[in-house]
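Starting off, we have a lone chain in the form predicted alone, written out as structure tokens.
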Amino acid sequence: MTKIGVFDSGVGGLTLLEEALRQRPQADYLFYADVDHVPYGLRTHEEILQYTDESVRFLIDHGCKCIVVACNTATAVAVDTLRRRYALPIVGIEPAVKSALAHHALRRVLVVATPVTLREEKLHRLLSRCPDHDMVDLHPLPQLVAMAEREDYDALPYLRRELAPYPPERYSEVVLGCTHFNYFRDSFLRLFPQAEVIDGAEGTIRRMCSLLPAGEGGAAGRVAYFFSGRPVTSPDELARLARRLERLRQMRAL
């Protein structure tokens, strides 16, 4: 059977693995969480980088035939490196600004991610070849990630306040740049009612999908959960996670 590995800063990576678990369900899975380092977004690009490849070699110490980095930072500062340096599908995810802006229609689109996604080149360059990318703001939600790792969802008054030069008419998508963001999908869409609110994760497990070989039949495969390398086996850690990903299922259906 098939074992892929989901990697993130944080627990904002269960974003992929639950759309990986609903798009390839027979595979076995590796979840790691790099808790001991997150959050990324306030990170130096040198330490972001080491922390991946660590964490990247770990997975593939462990067995793992592709590696998802369900992290857009870590994707933004190391998925380049990454491909020259393993030899194996390794695909990252991105801020979902070219579907946004296929079809923004003549309102603008608003990006919002961590501080280090906004300011890498990779994000730049991905902007510069879109059409209409002066439709385009970006604004960083530094605070949603602690918030999203504490299980915090209370978001609303955080965000009103960041988000308040930007009225909400003028919008219609608002792309979520940051995995960890996704436990607030249904705060967006209260700020937003008039916009589609979007992120990579479903095109990001597309695209796993179509580089390994054809789905095995039979039962769901296993999850394996670590933290910083360390096995979580913990029933009260166990729940959480549980927790979470049931959180993910229901912002995913509004």
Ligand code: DGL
Contents of the next structure:
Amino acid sequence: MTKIGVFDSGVGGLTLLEEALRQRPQADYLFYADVDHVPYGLRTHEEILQYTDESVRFLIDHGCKCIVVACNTATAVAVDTLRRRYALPIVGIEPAVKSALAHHALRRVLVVATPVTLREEKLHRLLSRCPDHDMVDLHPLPQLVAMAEREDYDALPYLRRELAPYPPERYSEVVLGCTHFNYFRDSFLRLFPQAEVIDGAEGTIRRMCSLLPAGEGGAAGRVAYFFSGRPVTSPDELARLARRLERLRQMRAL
Ligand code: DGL
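Okay, that was the form predicted alone. Show me the form predicted together with this ligand next.
Then the entire complex follows, led off by the chain already shown.
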């Protein structure tokens, strides 16, 4: 059975693991959260490149035949280098700007992400290829990653302050450009009740599926979890991961 590596700086990557388990239940997954170095979004380009490379190499050494970089920040910095370095399929996630612009209906699009994702050239190249890119506003939310890591979901006061300059009625789409932000989908929907709150998870996993051998049968897949190279075996940690996956399922259903 194909082994797939899903990698993020932390628990944001569970957003993509959850989607992968829906679209491709019959695979084996290795989920790798680089918890020793989270948050990436406040680190330098060189640090992110190094940590991402170490994590991906770990997944390859442990038999993965396909890698999902379940982190917008790591994708922005490292995915092109990784693809040059390693021969296996590597799928990255980018803020879903194209899909937002396809639906914006003359209202604006707000992209929220880590400071690194918003600064990196990859996003600006993507925007420059979109005809309506002047309809897009970008805003970094540097504190949400740490809040998601500590299961603090009380983000409304922070988001209200940060997003005060963006009148909700002006926006038809809010793009969650960081996989950790999905834990707070309820708060974004409260602040932008008339907008679609979207992310790139579904399309990214569709792409992953298209790169895998078709028609593998068999039982439902297994997930092995690693924190910066250490296997997660403690029942408490595994229960926390299960709780986070459940939160993401609830957020997706809103
Ligand atoms: N989950 C990562 C992303 O999608 C961000 C994490 C971080 O700052 O570590 O951008």
